[in-house]
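Next up is one chain by itself, shown in structure tokens, the form predicted on its own.
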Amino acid sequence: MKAATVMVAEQAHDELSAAVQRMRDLGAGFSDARSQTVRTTGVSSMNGELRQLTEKSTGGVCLRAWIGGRWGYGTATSFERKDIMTAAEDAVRNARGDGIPGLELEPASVRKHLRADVRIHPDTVELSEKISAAMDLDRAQTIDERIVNSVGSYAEEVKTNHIVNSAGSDISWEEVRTICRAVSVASDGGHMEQYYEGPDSTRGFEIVRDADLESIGRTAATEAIATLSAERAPSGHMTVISDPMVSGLLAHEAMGHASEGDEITKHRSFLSDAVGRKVASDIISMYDNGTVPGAHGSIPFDDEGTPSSCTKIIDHGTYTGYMHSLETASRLGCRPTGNGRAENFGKRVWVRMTNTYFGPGEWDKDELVSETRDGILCDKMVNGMEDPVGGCFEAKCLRGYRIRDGEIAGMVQSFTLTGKSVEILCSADALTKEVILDGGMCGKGIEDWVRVSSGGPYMRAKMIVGGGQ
């Protein structure tokens, strides 16, 4: 089944080329055709029982025509020639209308064919081993009667893409992502706390075989139990040491979304006129980098066929630029950055992040804590909110630690962090040497999701802390 699906997609090359030419013949100034297959496997075990097992496969073709500064889309849910040609004609018809006359795209002309850089491809692993991984993560959490809910999960995604465009590109590549998680919920009869642990990567099944699943599960359970004794967090304007997850939330939600080129062209970003302006302290540099080996958001090409790249968004406190698709790069007179991404062949391309993070500093974590007189240290995030228009930051932390006179003075329960993004970054005065990335999903538009990661070092800055539950 899987091999047959991939073979069908590869056989679509001639149809893609014919569709691109058809759109050109009908008046498209630029056209592209992208075939895609997406295969996913998901396994979850809860409280010692297998609760979910899914295997899904989808595929189809996206056709795009650019006419008079306007995109037209057409999609086919098969790789049959007649369906692809009909979708190509739909794309041209949908492109007719009011656009931006004279706006020309500058696509790259690339001819390259890549397989995923993995040591153990998930396709070579029996389903039974994937099920065992999830159940092992689950079972490892049963260390104490206070663990009232334990979940072990494994998920994989294998995506194959083939793009042909009128600029001469002929590109195919494969993306593989694997992730496993242990999630523990502990209760003392009065309240409940949770903790989670586990790796994610664009590597293959080796991230599972190389991991100590027993240790991951026990850590999740041990930390969930430990959080039961945490005290209520303080409130007020405080010194906060954000961990890499929370630093990543600030990079992604507050600064990243506001740096997407389509938010700039729509005038929906507080950073629209920020290039060359000071937006952070001198120690802060920020990147969106789709080329980080093994990171969850890494891609060899975006969904327009532009090679992935590293975009420096902040350079030692000075704002330097935006992420771009073909269209936004043309509108703003810049080069495409490889950030034109779509959830799948049936969705439109938006400007989307890949791996977004703050660069490293010069401190060690222990040194940073010892040099903090009074504050709070974050430990994992729950969620965050984007505000590209207002430039505000809001996040919920899973838990943290109180710092008094340079020492950890006890654990605190979940709390919120808020503030103006620029004010927070301008207050930053210390970063650790190590940068850690955490993978996940990012939504945009009407529930369009792509794989990303975010992160950074431990960062000390001023934020508003909201304690209590």
Second form
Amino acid sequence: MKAATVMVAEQAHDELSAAVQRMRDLGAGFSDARSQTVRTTGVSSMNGELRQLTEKSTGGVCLRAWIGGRWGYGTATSFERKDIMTAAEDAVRNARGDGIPGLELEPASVRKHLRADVRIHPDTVELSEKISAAMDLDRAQTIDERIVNSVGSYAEEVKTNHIVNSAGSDISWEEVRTICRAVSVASDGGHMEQYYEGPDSTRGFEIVRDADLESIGRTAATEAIATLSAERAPSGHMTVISDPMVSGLLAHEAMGHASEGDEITKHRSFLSDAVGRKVASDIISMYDNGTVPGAHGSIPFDDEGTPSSCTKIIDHGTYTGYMHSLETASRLGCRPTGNGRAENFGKRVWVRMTNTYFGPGEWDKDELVSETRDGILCDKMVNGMEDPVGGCFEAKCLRGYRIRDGEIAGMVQSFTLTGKSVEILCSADALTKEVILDGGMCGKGIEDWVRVSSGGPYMRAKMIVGGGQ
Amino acid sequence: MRDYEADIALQAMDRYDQAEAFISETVVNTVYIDGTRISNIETKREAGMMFRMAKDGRLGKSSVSLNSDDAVRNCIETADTVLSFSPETPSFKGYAVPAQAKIACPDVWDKKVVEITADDLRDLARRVIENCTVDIPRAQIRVSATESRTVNSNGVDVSHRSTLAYGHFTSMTRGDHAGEGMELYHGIGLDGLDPVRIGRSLSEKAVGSSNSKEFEGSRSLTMILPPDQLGDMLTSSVGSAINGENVKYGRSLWKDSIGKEVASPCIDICDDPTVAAPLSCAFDDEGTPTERRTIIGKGILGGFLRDTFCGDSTGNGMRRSSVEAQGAYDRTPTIKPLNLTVRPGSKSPEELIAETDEGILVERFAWPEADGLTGRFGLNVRCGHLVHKGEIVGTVSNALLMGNMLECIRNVACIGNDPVQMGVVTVPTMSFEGTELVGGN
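Can you switch from the form predicted on its own and show the form predicted together with its partner chain instead?
Below is the entire complex, every chain and molecule, led by the chain shown above.
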């Protein structure tokens, strides 16, 4: 192999600029070039023994050419100048779809270079301490022989990005994410249940040092065992108090996906003409906010170089707006909101959420339960699915509690929530004071995973509940 | 392939008790349809390597994209650092050992995929659009060619090359009660992707679902799943229960069930890498020979799938994906079925419906998936057709269908004769008794 031009993302300016110019020379009306490196460390300990310990490093470039209202992409896992130029030529050659004549993009022209705002950068921490964190989380779950499987895990991701575009932007930034998890599986011989616990954030290793790992592990194990005695959840149309995790899932799945600008330009959203319309009760406000300090979905810039922002989607029950990429903003005559995101340099840019949540209310949780005659209280989410066309959603809950006459009346196994999003939000009549965000991954359709968070307060509303078997 | 990188890796292996390198090189071409127009076309080129090693009971592992001269050496050095911090892993059983292939290498390389151009892909997508009378809000056709090589210090040196074609298409009517349709395509080439059939089917499905009514109340009934819905339901439940790692760690409800009845006597399931399917291969991604293997015979559990981590590998340690070629080198081997195949029955889907007293034919779930631990599911039915005394009597949406997939395969009502290859499974239409549908009010 001949000598290569080695570089890291933040040193890529010359090569990326040359690629942008090359695409312009070949006819691109707008072009951008993005380099990215992603370093991950993952540790998992299972049943007292190290199961996974790995360090990964990927990196490459993504070149985009916008010609006559259509995109062409070229990507490569290489930082060699000749490979970057080949990818730039691929991008121009690929811009052969169906154009939108006359559509001009309005990219930002920004020159900024940022490091991640973390107290303890994971790069400064010995690997042995990360291993210990995972093993401590695992060991803390060893409290009862009914725990048949215990997992303690630690994961970090350090991502560097550099974008140069034909509008004059030259941006580089770093993103750091750290996650700890304890997952317990309990069995009584007849059936199995699981529970999980642990923090996530765009903070550094401080989330591990500040955490009580022993308590996190014990909680996961204790609650998994407790779930073994849970009864089957009821089914039907009933009052549900969603916990902050499930409230976030509703915000994300029920309204968030349908507020992504590309779904609007495709007329694929039940919210396509909803601005100014009543879509929820007066107590409901909802946001997508990529600037929340420390939240898992926070980003300084999106993958098109647009600064992140806070989009108010619902204001006291009235629908107010959409999230945008460069393309959807131009098509709808709006400003880009910093929601053009890609899973990595090898994936396309779509309109994606960041941190999506309902605003707070005025109730206390205990007061909310005591004022509920008959219902179900959710405890943690599993996953969910959006339905932007039909205006519905699906939210799977890990477990919950029956509420009868204002009292907790027993634990129930996993169940699923569904219903018409607007009807559910219009039925919402109580929110608690504290908003909590929970980090995770969001796929669009069936792939393209990006890091997000979602959350809200405890929320009471009516929806369809289906208890599993 | 990649002799330069493989040689560096092989030279470094002398320093360890055992070591292994996996190198993959992939070209992916994708065309996207957004809002009934071809919005963009991509070409991706990637190469990468994962290096794993063991010394004195400790394990190290690292992966890199091959983006510079130093990448391989950096990868090995990082893995070495990981190893130096690693505690001992007593359960490590060693990497693959050299062995003869047990099956002929399946024909999974389609030259037409390798030679495809952006214009070819665009024309194919255009024909889908032309044959669909409703909107196509989102679709993609993705083809890829991957060459991979596994070398290890035990003397394994196996190469594999395969092509992959994947299509995901959605359709939609407009209006107050918009209907949606979906089509999937899995294969090793594009010969089976018929743009005329897909376009017409998308139209029919979207128009059909626009006539759906919201289901109200609750009802116990028979669940009828066509292959595109059953595939993921089966891999998420049965695939999880037969996964050797889940068995090892006590997460499988079938861990003590070898030789016991776990399904209806009419159920035969094998893992069959001998036919041309996306993950079919003569050696898995760790270099272990694969073979056609009975999993369930006449309802009796015959065995589990394993990789080298579990020991006594069955040749199911896979890094490659059945839908996404990108990133194979970056994935630690996990246990996957290569082509989990349900033996088809003799009845057509129409006969299967005719034999159903009260049931629902699920055209589309929000996402077909059962819980991997318990088999439970509670899924939003986006479009389902109610069956009463052998006839379809209406179309419903926005209801929850609940059951347990590990119980469902004990309660099989009928197996269809229409198997379709869907990623890592090949399944026909099947009907299952004992599920419950719940709607509003």
